[in-house]
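Just one chain follows, in the form predicted alone, and it is written as structure tokens.
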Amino acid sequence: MKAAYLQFEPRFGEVSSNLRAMQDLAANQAGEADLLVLPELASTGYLFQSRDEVFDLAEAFPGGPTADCFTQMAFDLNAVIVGGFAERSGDQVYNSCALVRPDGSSHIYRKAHLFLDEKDWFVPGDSPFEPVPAAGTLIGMMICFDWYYPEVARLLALRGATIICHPSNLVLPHCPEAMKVRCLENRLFAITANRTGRDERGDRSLSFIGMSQVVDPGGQILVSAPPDGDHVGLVEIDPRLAEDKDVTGRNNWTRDRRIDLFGDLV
């Protein structure tokens, strides 16, 4: 398959230029693609101020209008899509992602670990770290701070993940070359779609730093984004390489892992 992420600066609370950005670009860029990251937050931007601004901008999926434009991207470009927004159910609120087919049908992962103030926004996410069919393998998702908890990475891949989508707003410099370590140690491809830019709020502000990249199982960058400007990263994977557990004639990842061994952790 070809895999790809999508790198851009979104504008804190303008939802409808976003949307449309990650749409343009897509179709320009991406259109190859059957497989497609897209950021953290991409629709709204990062850095809230509050619980009730979070609120006033998350949305419903399906039922709002960054629903409406994964739906749509994904059938326009014949590709499944990853992408994160901010996620309203009754009364509570999520920083989540959702994977959408070019049939339409969709799935939401809820991101489980939160950083820094987004404890202040949100609701930890509620989510298994389960595995989804999709572009003709399993796929599995975590968000941005996920990516601190090698658990996350070694859930998906026991459980027959072969490409981890890792929707990110990276501020902290360690992830790029923590995602080599996540995909060698659990032989598997990693997509990590980052933003851009910098979010400025009131007396607040945070910087990102772009590095987007596709890893494979052995642990190299297959492609990689510069630290800033859009960006579109396009490269050709086999995800059937990541059914395979040796690693040498001798070693299988699954089977010499010794779970006797590892106490609470199992």
Given for the second form:
Protein chains: 2
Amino acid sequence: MKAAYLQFEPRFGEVSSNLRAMQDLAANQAGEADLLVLPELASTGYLFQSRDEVFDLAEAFPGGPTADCFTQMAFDLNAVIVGGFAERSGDQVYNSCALVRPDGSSHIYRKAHLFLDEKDWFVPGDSPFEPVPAAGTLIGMMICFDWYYPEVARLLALRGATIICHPSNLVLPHCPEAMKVRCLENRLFAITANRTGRDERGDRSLSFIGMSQVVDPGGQILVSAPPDGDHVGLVEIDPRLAEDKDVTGRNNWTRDRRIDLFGDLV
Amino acid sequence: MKAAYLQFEPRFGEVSSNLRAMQDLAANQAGEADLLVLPELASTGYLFQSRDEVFDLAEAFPGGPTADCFTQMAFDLNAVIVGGFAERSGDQVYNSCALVRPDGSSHIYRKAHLFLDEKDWFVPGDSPFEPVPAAGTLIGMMICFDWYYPEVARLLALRGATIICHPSNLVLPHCPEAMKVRCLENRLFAITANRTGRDERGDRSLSFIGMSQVVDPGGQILVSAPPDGDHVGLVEIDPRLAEDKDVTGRNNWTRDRRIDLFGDLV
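Let's see the other form, the form predicted in complex with another copy of the chain, since the form predicted alone is already up.
Shown next: the complete complex, the earlier chain at its head.
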């Protein structure tokens, strides 16, 4: 299968234009993708000024323009789409991503580990770290700062994920290296789709690091993006490689793991 | 406090000469150290040909030349020594390391995750991942391939370790980068002391990658060694930095960790 990330710069609050930008990029450069990952909060931008502002931009899924767009993209590309958006659910707002299949069926993951001022804007997610069947394999989702807690990727791997889709709005420099370790220690693929550019709101601004990437179960970067600029990275991967949990001829990821000694971990 | 690693090339089976080499290097270059970490299996070398050979070279602790040497080094340097050796305990042999204080008191850690043919030579360790008080702080121990399982460093951190001492005989290239992530994700220091050179035994040989390092809680390498050659890396560190578990002004390592969602981890 062909896995891809789409890196671009959303303009804050311009939902229609952001969705169109992703559709155009995907149509032009991701036509062959079977799985395409978009950034975190791809339709709204990131640097909100208040919880009210997030609430006004947030959308139900399905039921809003982002859901419609992701569903159309999945159909047009005949690909699984995973992308981030601000999710309104009743009175709550989550920093979520949706996985949408070509047939329009979908799953939502709500970010568990909120970063900095996201705590003012969103409710912490309540999703289990549970992979879902899609594109003929099991796909896990996590969002941006979730990378920092190894338990997230670990649980997805223990529950059978072969690919982690990782919509991001990274501002710190550590994540691209750390995701190589997440892949290596869990023997799976990861697709990090990051945004680029800068959000300027009032007296605040925030820059994002780009460097989207696809990493394989050996911790090797298969394709990666520069720090700036729109970029679609597309690469052939075989998810079955992530089902082989032999680390060496005599070391197996599952069997060697000393859970008998891991008592107080949770 | 001053933390250090000692990197050198043990000669297989030449216990007295290996111990003397470490004593000389430490006396000449690690005189200021408060904590000095030596490689895995530092007194025997690595590439055994049989379990009988390991058994013959293995030593009780205390009670053998390695224990005597580490204890003497701790006294002479007025430093905590952590070093690896083949431990005989009754009929069993473990791939162990000892932590020895200047007053001669000691703790043993037995490697939990054995790599490749170590499974022919040693029994898997039964030590809890529990830091011990030393050098005015709490020090955790893990050995070489234990790095691969994030649970090991995680448990040591959750139990209060500020420094992980990591005697190693690394042959694969991933660990130096991965230890930066272990430090970052747990907000602690790590001292990896690796060996260099090559063991040649019968028709087999194995090369080791050197690149010993001290890493801080921000994932920065403070001092590191080249791939080859004897090297003592000595650096001032403040273990209290590892007690500060704030990741950002609004993110705390402990409080933000979503253990409510980590159910099936063990």
